[in-house]
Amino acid sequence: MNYCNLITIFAFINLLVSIPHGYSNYVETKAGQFFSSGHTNNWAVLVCTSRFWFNYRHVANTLSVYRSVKRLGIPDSHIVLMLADDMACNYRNPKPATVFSHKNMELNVYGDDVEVDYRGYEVTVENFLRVLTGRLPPSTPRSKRLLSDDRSNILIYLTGHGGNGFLKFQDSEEISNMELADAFEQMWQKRRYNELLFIIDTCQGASMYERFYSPNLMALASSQVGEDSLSHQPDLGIGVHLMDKYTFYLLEFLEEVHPASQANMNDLFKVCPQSQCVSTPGHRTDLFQRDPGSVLITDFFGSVRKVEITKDTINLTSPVEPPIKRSGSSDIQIESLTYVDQLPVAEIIHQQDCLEANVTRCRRKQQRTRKLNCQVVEKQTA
């Protein structure tokens, strides 16, 4: 055997040895990316701050993001949706119960399963800050609360009219960038998030994240200081613009993302360049501990829980089918499992009504008896 054959055999052996090692490194890398975030649940706070029909696009912006996060697995129980106006039921809407994001009316972002938690005049700066910090009255229902913890990844999306250092709420009040920064710091001090992604689509949006100082926070904006965030797709039938440019292209990007997607935050930073948006989108990552290239889009827009959304009706009252017996286990007795009957609330309420009616009837009978007795006594004394 010559020298060349020995070298060939040695190289082949090295290749066989290195393949398992390389594969194991690949698996470890993927596992590291999966567990690097450290979060166990996802939340989203989506806010439209504008009222009136001519701000149709701001409602469409928020509903577009709402539709995307639900499709990627975040359930309604983990979404706080705040809409300052109800465009779907506005009398100017030529197609009631719909909100479209495309002028060809292909995509109805309102859908048939929207759960609005704060609507109309409930969308205020005070309520927004209370939701973030958790300082809500005890009577506030769970659906209106951000029940996050120190293992929660939170997406916060804001859209509306703004300026240098402020965002207007319904043209009657405004929130400043310092107030927003202090609210995020309170969230961090109270261990209400693990990582937080802040996105804002408004004029001079980058000014809203200039004052941020809390850790594990990443921010994106549709425009720089001194720039306007422009609207997109005017519709002659509706009479207004349907969306803003930045959120329109953000929605197009998210439509290509699926729960197992490997798209990362660097891909999100490239959404809507200046050639498309006219304004210059900005982002801030200096407060974020991880490399944006290792942060998956689904770390914020998706859910760590495997949630399957279905419109099929599932009957929960039928008996559960027993598992299939395996060969060799014929001696094992497997009993059929059934769901416990639900509490007969209707019957209890009916019984309670009957009980109250009987009590009332008895009281009236007692009153009549007392009255007759009094009349008898009066006659005897007379």
Second form
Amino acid sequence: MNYCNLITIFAFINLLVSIPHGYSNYVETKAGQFFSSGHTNNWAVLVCTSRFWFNYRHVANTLSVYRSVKRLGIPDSHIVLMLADDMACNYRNPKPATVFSHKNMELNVYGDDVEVDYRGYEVTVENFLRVLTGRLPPSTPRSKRLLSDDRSNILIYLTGHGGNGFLKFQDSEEISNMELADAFEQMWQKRRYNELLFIIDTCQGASMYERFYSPNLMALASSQVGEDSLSHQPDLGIGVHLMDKYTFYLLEFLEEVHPASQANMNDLFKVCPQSQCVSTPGHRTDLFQRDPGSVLITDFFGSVRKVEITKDTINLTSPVEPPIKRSGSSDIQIESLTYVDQLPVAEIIHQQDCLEANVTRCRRKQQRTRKLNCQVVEKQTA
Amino acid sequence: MGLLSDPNRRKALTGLLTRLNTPICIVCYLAGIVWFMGLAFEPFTLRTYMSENAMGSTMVEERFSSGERALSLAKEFDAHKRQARGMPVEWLVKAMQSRGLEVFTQSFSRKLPFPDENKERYMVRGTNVYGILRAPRAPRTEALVITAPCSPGNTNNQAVALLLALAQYFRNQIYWAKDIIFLVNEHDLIGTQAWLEGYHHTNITGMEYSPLQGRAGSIQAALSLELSSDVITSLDLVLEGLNGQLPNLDLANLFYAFCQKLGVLCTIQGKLQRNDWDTAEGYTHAAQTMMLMVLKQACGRSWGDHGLFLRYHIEAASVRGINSFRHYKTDATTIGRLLEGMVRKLNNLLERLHQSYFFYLLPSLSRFVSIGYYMPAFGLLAVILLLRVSFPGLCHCFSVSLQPSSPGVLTVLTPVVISHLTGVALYLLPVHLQEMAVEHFPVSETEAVVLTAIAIYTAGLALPHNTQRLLSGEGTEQGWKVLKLTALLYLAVLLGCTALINFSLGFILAVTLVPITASITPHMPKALYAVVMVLLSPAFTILYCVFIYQELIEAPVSVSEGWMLFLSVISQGILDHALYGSLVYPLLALFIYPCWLMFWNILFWN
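Now the other one: the form predicted together with the partner chain, given that the block above is the form predicted alone.
What follows is the entire complex, opening with the chain shown before.
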């Protein structure tokens, strides 16, 4: 009896000891996960390429993705929204200033705070490629630029009328899949993205991602080559089709996602199977380096800041080692090097510490540093 | 080497053509007729479909509900019409103004060249009233027209009332991208012509009209309403316009789509569609519908108020309500909904209708035959003329005609000139000599005109006899061959050009003219051939068409009634030409008749 008791007590003590250890392991794994995706900011480029009243659904598609992306945290300054026509203020719209995505006018995706960066005739192939590659004239305002860096995850969503190997812009020009692939390669060589998710909802959309050859690209399309993407439901009051099937189910899927959700790309691939969509959605992950199962939806659709509040201390191994003191020369003081303060708050706050005699010099120095700080601050948010 | 560039093969081909000329001609003729009749056979036709993307397949929910109010308005309109004994202009102006439209009037007057006995009018004076519904948010660059005629008596009261009810309903909607013009015209076609000429600042028919005070932009489409009863059993679509021009097929498709959606019976040429195309009755029904369309198109007059819009590249159609003895009746609200749906779809247009066919034949509302399918029927007939040109008897007359001093040329030129002068006389004299005729004969002006035309036509038959005697020498062999060559080429060019503009007219003329003209020579038995030629002359073609038409609309006439109808058709043709610019009468008088006279000349060459 005592032997059994002893074993139980021993196991219990073991368990008690291992829990905090396991917990710190868990925390370390989570901490490790903080930096697993490698991105620090999110951008979205959402493009609707068709104009005319009967292409209402393409504008509604783009606006519903815009709505999801904003809801999950990406701010307007990081979204480049291109709409080729104005459906909300079209003369034929019986409900002006609205764009609905569900029939019976359930959901107005236009809302009050839509910020369209490229509108109407500005949505051209040239402007789209310039936005992607960053080759814009210096007078272009910041809201029209894709100011991404090598730690940005970019979501690119295109919708409109397309065919085998091309996407039609505004009834007058086309972008081919080769041009798109080359644009992405330019972005890669200029280190303008960390990872890129490309979604396209057009007829024969899969042909648009066939030619990609740059790394870290994942692509989804609403239909295969030779298939048409179909529209979802008409609204009898407005008189047009409101959404395309694929984006409708994508919107339904995204409505369930919240900033902390752990849904990953494999769930996204399952959106809108052929039974619902009639066309077969396709995806391409061979250029992507991580496993799609480990990629969170919010890595692309949201702008999730890696913040987790904890009340425990975590022991992180220090990457910076203090210099080894040599035995002989103790007079040579090797000072350890540290990074300059990005924002010397201390100097700004403690300006009263300046001596009377050095007031002018001090103030002048502060003015200089303040100017320098402004420039530094600008560079940071660029 | 190719078939035509290899001299040996070419010789063999021409040898074949010359040897087998007559059999090939007969085969071509029969093939042309069979091809034409086969067009109505359903497997050879295509199902109609909406071509215009902007009008799409999505229907809107129609919410028009003031059918009853429209019917009471019809009674009010009738009362005012009787009181004013014409068009109640003030009442219409007030009614449109109270519905929020911008109302304008236009007065017009026209003196007909001779009194119209069918409609009993000679000096026509009238007023058009139209109201413009301005689109609430759009610029005033485009417009749609809905028109209803103000007719004397009990007709078309409900059409005008429905127009006003629709105007009131449309005024409360905000989704209009084009201005809508509601036009009530007096004296049907004459009023519409005056309005259109005023709107487009043209004057092609010598009408006097006051200029339009209000305008709305470029007209994209027009609908004409004819409704004379409170309830209807079916809606008839009328497409044929002036000179056989047809509106874009998308307009017919739109009408058919809405008829199907609202469950209204719709007909074309007054005939319902049948589903049993593989039976003899089904095929006959489709063939009858198609023949009616061909006959209506060939006569070149506008069969509804919409026909005059087509000349200005405005796609227009007439919708006529028919009340026959059927169980299921449709009320005014449903008709209003149908029109609301159609106008709302036309509102979505971004450019004029141009995606679908402009040249087609309809054996039924849901099946059509496009120009690519029906033109070979005419082509087979025209090729007969060209085959006859290559006939060896005619070939070596080229060398003869090149010599300027040959008697052949002068002998050929004379019949040509005289035939054309006769044609000019046929065109000008009936209208100009009517006063003289009325003085000397106890007939009315209309009868005078028609009978003068027939007299000149018959007098032309006697001419070749006389001119031959006037000229020195008898006609030579080469002479008539050169004349036949010229006449065949002339006829081929004429018929080809006519068929391009108005296929039905070209085809009907070809069917009757080609057999005799291709086979005519002076060596035939003259009496028999003369009778055959007269029986297949253009005038008799018109007579046969009148009889066939009456048979097809199931109102057969006796010979005397047919003759009276024939006379009225001629007078209507002359009137249409004077009033609206219809080209059938000048074509027949100035070109076809002289051409036929040239062949008549060949027959009596010796």
